[in-house]
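Just one chain follows, in the form predicted alone, and it is written as structure tokens.
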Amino acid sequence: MQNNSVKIAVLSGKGGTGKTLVSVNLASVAEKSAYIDCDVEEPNGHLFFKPQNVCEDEITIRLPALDNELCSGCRKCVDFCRFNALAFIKKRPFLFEEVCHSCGGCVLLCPEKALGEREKTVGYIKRGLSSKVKVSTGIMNTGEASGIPIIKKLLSGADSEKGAPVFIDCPPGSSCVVMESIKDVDYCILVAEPTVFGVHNLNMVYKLVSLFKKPCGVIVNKYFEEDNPAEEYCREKNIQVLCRLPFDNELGLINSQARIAAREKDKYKELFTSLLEAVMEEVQHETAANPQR
């Protein structure tokens, strides 16, 4: 880790929590970041953020493509895959491409060469700038099953500014995407509301991060002056809090217009500088108790 950027993950149970509001700000208030949304099916950092000179690149998958005039109908790509993405159909195999995880060890087996690949473009990546922020972006094509593709090649380039610290807004839940998200991350922010089902979504990404073995901490977002069901939960499992964001109006209305609340009002850039000061020391600190994570 000292090599490389400090990555920093930040989950909720479901959308709606503060996951983006935490994650957009924590980067502008650092001294230089980069800002990556793995939430690919509806990503909306970019809307906070509006940068500037953006580049796009195509994300695409190899799949097998089948000739038919070499094809013998021997079976062995068929039971070759144990993800049943090939069945034998009228004498010929027939790719279900929605659950092809593109191994390509189908088209190395084929003893008549039948079998090659071709490039399916399952979605797209955008980088810019956005003052001091890199920020990039992750969309995936309506009706593909899965994101990782595009996930893993966003964060395929998370080192690229040394010594500064990579805000890795997640997508929500604990499904596949969020462990490809939060695999090499070095601490995970967990974004959580003050009511009892707030608990419960909580508790979610909690048993992931605990899972992958990774630190982390608790953002109480719209927390209110009085005991509630998610610091209850902390304090049962030993969780730092490391914040509690205010229901505030104010601040819900520069969120939902889409502004980043840090570079709005002074009082919000104190707020998550403070935040973000207490996250690196968190990082520090389990880096200085388990220097080979």
Given for the second form:
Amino acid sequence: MQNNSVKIAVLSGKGGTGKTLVSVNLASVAEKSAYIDCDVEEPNGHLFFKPQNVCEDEITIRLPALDNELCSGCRKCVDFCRFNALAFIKKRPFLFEEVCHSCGGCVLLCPEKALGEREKTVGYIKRGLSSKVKVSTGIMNTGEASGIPIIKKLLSGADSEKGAPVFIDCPPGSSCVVMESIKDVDYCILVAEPTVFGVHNLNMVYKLVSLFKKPCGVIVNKYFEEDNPAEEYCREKNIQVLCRLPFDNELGLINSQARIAAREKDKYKELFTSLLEAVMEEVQHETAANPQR
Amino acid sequence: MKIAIPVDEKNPDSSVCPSFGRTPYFAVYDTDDEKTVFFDNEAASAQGGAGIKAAQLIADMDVDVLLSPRCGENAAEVLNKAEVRIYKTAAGTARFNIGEFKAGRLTMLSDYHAGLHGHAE
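Could you switch over to the form predicted together with the partner chain, since the one displayed so far is the form predicted alone?
Next comes the full complex, this chain leading.
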């Protein structure tokens, strides 16, 4: 654990709650850090960081490819596929690409060696530098069904910079892509709005991180009144409220123009620096309490 | 000719199940002997690809016509390739819909929906 980077995921039950605001600003106030945008359907962290020296990697998946001549129509591949990605029509397997999980089982199983593999590009990853922040962005090609292969690749290189914290900007919601994004993190930050609707979404992600046994804390964004349903929920569930980000015109304006508040104004730098300290304290506390993690 | 219908219960007067891929049973009516046989839908509990698997079951039973209130894109692709024609059911029981089909009062289903992926009501 000590040798690896601390990985912190930023989640919320819906879009527009403030995941990118929080993760971009936290990464900026950390002395040296990595920011990974796992919201591969609509990544926007790079708009804030405007990284330099960007290099691009294509992400491919493997799909079974049939040699019609060799296929005997035994149907073993179709019956084997637990994802039901193969149908058996007119004595030949027929692939539903978007249902296939690229497990390769059918290829291994085929007694006639009629199934080979072909590569398909599903998206790409851009890596660059913004000041001392290493910025990685996953981008899924339009029309693709799953961002999982891109997220796997994004996170596989997340340990490269020793000691520097890694901030993972998750996709909204609590689906498979979020699970993939948080499964190896040390801590989860749940961003919530102080409304009844916000609580509904907070509940979804809280259930998810509890399922994954991840320590977590809540950031109440767009905070404008002392008592609110989100904090009531946190009290009820005994979740720590890490910080309240004010319902602040200036912060909203800076953020809406894809500028990084903590890099522009001292008061925001202080706000996110103290938030980072609170988060790091929690992470230290958690790793000390559960050293096996 | 064999006619399949997704049904909620194993009897000819059952209501038609609103889901094709996740229906608990299929009724298969044979116009030759006018008998109806019921099958468990093995695809009902599938994690994913239920429509594809259910369509496969239908194709494997050499069904000629499927009567269903709706049908997903993937299931429709399997059924079309297997040359199973799909007709849209009217309000009423399985028995009623078979009668309507035989009388030529059902129309072919052509608006296939995209995957529901567990979000069906």
